[in-house]
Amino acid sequence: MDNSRRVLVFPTVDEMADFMVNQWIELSWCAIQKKGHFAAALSGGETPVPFYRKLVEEGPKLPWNRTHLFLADERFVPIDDPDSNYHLLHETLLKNIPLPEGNFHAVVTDSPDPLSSAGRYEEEIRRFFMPGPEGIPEFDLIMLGMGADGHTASLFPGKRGCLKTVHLACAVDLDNDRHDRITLTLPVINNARMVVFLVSGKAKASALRDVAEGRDRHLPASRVKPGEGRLLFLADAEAAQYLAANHIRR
């Protein structure tokens, strides 16, 4: 497999998140000294909560000051709503790190609609990267999951807006059963010097095969590919179960 793109199966959940926590700290120590500050995307989900949790472990080895957090996508409800992506990652991660109060740079849902949100989170996104205005920022590191119908961050099957666009972040329209979302744009993702997909669960090995083996091309998932980034799959033995045996077993 090319080096650029990887796939890695582990044991548990907990293994994972492990390899996820020196990774982190590889891509920030190295983004701090070519430029001087680290930028990631994360995501909500119950999946990256070890990694969260492990993070806070690592207390103040870890630059913060020079770090700065955003997120993948968040669903607009507000900020304290147990659906919140803010909320989750708040109480498992930001509470509890010394991370400067403008490091993190939330998804703004006090707007009156899901789109009024989307052009004050690019706005924000711009403001820290300064990319120009036909610009496309470039994260360090971008963190997505994947859901069993082969959606990652708010990008979902059927929903092409967000896929091939100009802006930064873009709204999406959900069913009724379903929080409307602010998220990424596919461009955006796809310009990040490093993108990690964590999956776990059975529910997800249908879709994990059929997007690290190329098998459906027209899954939003499968539209991730880095132009000049690395493409890392990380994957625990549930989710990993219908995957070709030759990927790197941990």
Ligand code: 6PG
Contents of the next structure:
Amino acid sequence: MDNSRRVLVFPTVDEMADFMVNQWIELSWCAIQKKGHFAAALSGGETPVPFYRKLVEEGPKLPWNRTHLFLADERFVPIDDPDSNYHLLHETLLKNIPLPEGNFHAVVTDSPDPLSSAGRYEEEIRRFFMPGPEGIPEFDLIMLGMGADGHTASLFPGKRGCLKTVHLACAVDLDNDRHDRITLTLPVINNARMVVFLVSGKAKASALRDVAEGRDRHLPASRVKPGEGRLLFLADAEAAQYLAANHIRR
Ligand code: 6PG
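Pass me the form predicted together with 6-phosphogluconic acid (6PG) as well; I've looked at the form predicted alone already.
Up next: the whole complex, starting with the chain shown before.
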């Protein structure tokens, strides 16, 4: 069995958030000690909100001036739209911490179309990481959620364009969704030093079982396998309810 797909289960989302705060503190100081900065990509959705709020509480103790934040994905909407991940992050985290303005690397959505926004985001990522013309940046941490359909970031089932690509960011046209999206591509996610999934709620229980137990290897969340980095699945009890006992991390 692939041990990295064993899930760490918490009674509540709040307890999962507490654990994640400790991970963040450790990872950020460790990265800063090693190379002077900590670069993380964060997700939207409801699950990480308690974590963002708890990070604010830790605020003064954290090295924000050496921390760089990116988004794992974004909706192609104005930044003050309630569906914008930037908006969510701003309201729950950014406006409450002393992160220098230049340390947040937004997906700019005032471009003419999602493709140009993806291109601009890719340039921003290249400017920061300077990975070389064909290199892939190495995020210290990418935090992901999971949808009931097995999507993660904005990598959706049936949308294969962002899975095998030389691009770092890509635009996603979702037929049934109100908004187009911009997402980090799978090669970038799989090159991170650490990828953490935060999964909550009973609606995700089947998808989490399929991904963690390797029952459906085609789901986008199943394709997340950091080559050199660590993979960690965190879930609340509701999301974990269908997991076989040997797939739960003790
Ligand atoms: C987003 C992310 C998406 C999210 C999952 C889980 O919504 O911005 O693209 O991948 O992480 O849909 O969302 P919940 O945390 O709300 O369940």
